[in-house]
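For reference, the chain that follows is the form predicted alone, supplied as structure tokens.
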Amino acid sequence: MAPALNEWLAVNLRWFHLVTGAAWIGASFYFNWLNNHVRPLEREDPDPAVKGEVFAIHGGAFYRVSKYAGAPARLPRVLHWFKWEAYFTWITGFLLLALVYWHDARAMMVDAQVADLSPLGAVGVGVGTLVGAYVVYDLLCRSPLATRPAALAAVGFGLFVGLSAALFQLLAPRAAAMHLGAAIGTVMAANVLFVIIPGQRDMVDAMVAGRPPPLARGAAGALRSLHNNYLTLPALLVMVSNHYPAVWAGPGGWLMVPALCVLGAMIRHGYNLRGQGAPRPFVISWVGAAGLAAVALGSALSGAPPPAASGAAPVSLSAAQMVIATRCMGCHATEPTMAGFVAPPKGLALEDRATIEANRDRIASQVESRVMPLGNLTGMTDEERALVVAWARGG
């Protein structure tokens, strides 16, 4: 595929991923809300299927909204459904993972130094956790835990843990988080194609027919919404991890990922309380939102240069930057010799000395953290890897 062609794909479907999730995220975050704040009636309405309400004022304009049990006595003229979003959302998130991931799977899935699998190989690992992780999923959910919430919870995010320990045996680590949030957005969409809108049309079906409405149904999808509820903060953090190593990059990657993704989540179930009448309500938040404070600054602490070591003679930017020329100007110059590239990356041209000195500290994490060179493609040796390191720390 032609360089130009592949990037104006990336950054239409990037582009069009953010905005149908961003349909999708508010039509969950507003429903679950909805049903949160839905209080008994303050008066008796005249449908007795009406068993509650939510009054809230919006752009001018007073609004009532009535929650039934069931469904009403005749099916409304205009209903409607919320499931393209989601759709769409998937659709463009998987043709992007296909597209960055998969299609260069040599440059951004294989790392040598953490698997030696092939470009199908890994290929195929990404392939199966999207298919796996709805299957697996979906069987808990219909097991005997679905009806003990804190028991799926623990479960599910043990097991997610454990998809991570795999996929950061097997893939560069990159590729493996993006995985992880391509599992999660796979089991969010899947719940909306296979549960929560079969439910939604059984119940149709059910009052066009005279029948009563299989409320089990209904409950089922109720509970996936719940969940895609508290697994849109995890989906979000690692779309937008993409470009930072912190989060997934070193020795412990394949924790931190998901202990970001449950801190993430507490957050979110501190709101659902809130909307609940719950006590307290934040104080779940603020035990999420701490961890990540804590998360953030054991990394900074961790992450601080050590002083150099006694007698050490400093690196110099001349031998940084003959390892740069040769292992990362392919890529980060003004034209590019490495094929796929039409500009550097991020628009850093590497082919003078003071652009380096000026990005010293993104080098270091680019290079330190093995994501660049991209698939070590250029054959970047450890000891080139730490002699950059060294002089970008300033040791």
Given for the second form:
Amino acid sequence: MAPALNEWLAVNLRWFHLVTGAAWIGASFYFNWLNNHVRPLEREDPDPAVKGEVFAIHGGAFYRVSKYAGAPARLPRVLHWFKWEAYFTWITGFLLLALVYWHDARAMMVDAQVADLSPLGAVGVGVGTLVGAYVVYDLLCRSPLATRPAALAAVGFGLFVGLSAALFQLLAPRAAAMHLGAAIGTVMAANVLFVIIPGQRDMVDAMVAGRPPPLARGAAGALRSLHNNYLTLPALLVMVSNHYPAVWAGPGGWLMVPALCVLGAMIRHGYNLRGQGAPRPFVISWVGAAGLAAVALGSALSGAPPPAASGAAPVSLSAAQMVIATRCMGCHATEPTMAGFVAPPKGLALEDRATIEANRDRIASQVESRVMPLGNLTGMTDEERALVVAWARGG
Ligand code: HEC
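Taking the form predicted alone as the starting point, write out the structure of the form predicted together with heme C (HEC).
Next comes the full complex, and the chain you just saw is listed first.
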């Protein structure tokens, strides 16, 4: 595909994905908020099935939303469903994953240092992850464990850690992290498609047929909704972390993503507790946020000490520049020579000493984490890598 077309596709898909994701999560946050703020009626409602209401003001208008204890006696003429936000978030996310990672698997997914996979094999791992994650999760939710939500969550999380360990053994770390996020997103969207919406449809169909709505059908959906509620923040955290090697690179990367997911879910839990009227609900959120800060600080401080401090001779900029010229400039140049590149990626042309010097920290983090050179297409050796990092970290 022409590189410029590739970029336009990627940026538009990303935009679409963000917009639909914002709509999905916005609606989900709004309905959680509604549930948490419904108050008993202050006066009788003409419809006896209405049990609570919320008053709100927004955009210069007053709103009154009523909540039914069960179902209304008659279906309204227009009933709004909230599903396309979820479906389009998944579809655009899937296309983006396919375009950025699968389509360019050699550069984006395979890391010979991690596993000797073919690009097709790596794509197979990616596709298998999405399908497998939902199939296993769905079986768990249909097993006897479903009646014990805490045990279900513990087993599910254990399996997620296992998946993370496996992916980090097979794919380049960034691809591994991204596929964990995509697995969470797939579970969430599949919950909407296969359980939540069909359950609601059964309820509506029964009402149309004049039967009492099978409210129990909503219970299975409620469990999936609860899971989606806790998965929202972790999924977002993983998705926005893909440009930050500190999160997933290094030997602890496979544990870092699951740990961040737990901390993200703890932050969410505070909001849920507040909705249930618990005293001091946000203590758990603060513990989660403090955990995030501790993980970040711990990981930043445990990084390798600058080589200068360990007594090695400092590496000169000229020595680093020579490596960068052979291993990076094929792509990072005003006129890249690498096939498929029309402009320097991220506008970063590493052609002169000033630019290289100014980007010291970014170079260190990208080279040390093995994200750059992309897919090691230019065959950078470990000695060259050590040299560039030693220069960049050399203070
Ligand atoms: C095969 C082409 C290619 C080679 C070779 C390459 N890069 Fe990159 N580089 C990219 C692409 C593509 C991006 C944008 C990545 C993205 O959008 O996630 C990038 C981004 C970067 C960034 C910015 C990262 C960020 O997210 O801020 C830095 C820094 C960088 N490269 C440094 C290097 C260094 C140093 C080398 C040589 C050791 C190198 N690159 C070799 C293609 C390459």
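For clarity, a rigid core is taken as the largest C-alpha set superposing within 1.5 Å between two forms. Residue numbers count along the first chain shown, from 1. Every value quoted in this text rests on a predicted model; they were computed, and no experiment measured them.
For residue 351, the Cα coordinates differ by under 2 angstroms between the two forms after the core has been superposed. Residue 70 is among the residues whose C-alpha shifts by 2 Å or more between the two forms once the rigid core is aligned.
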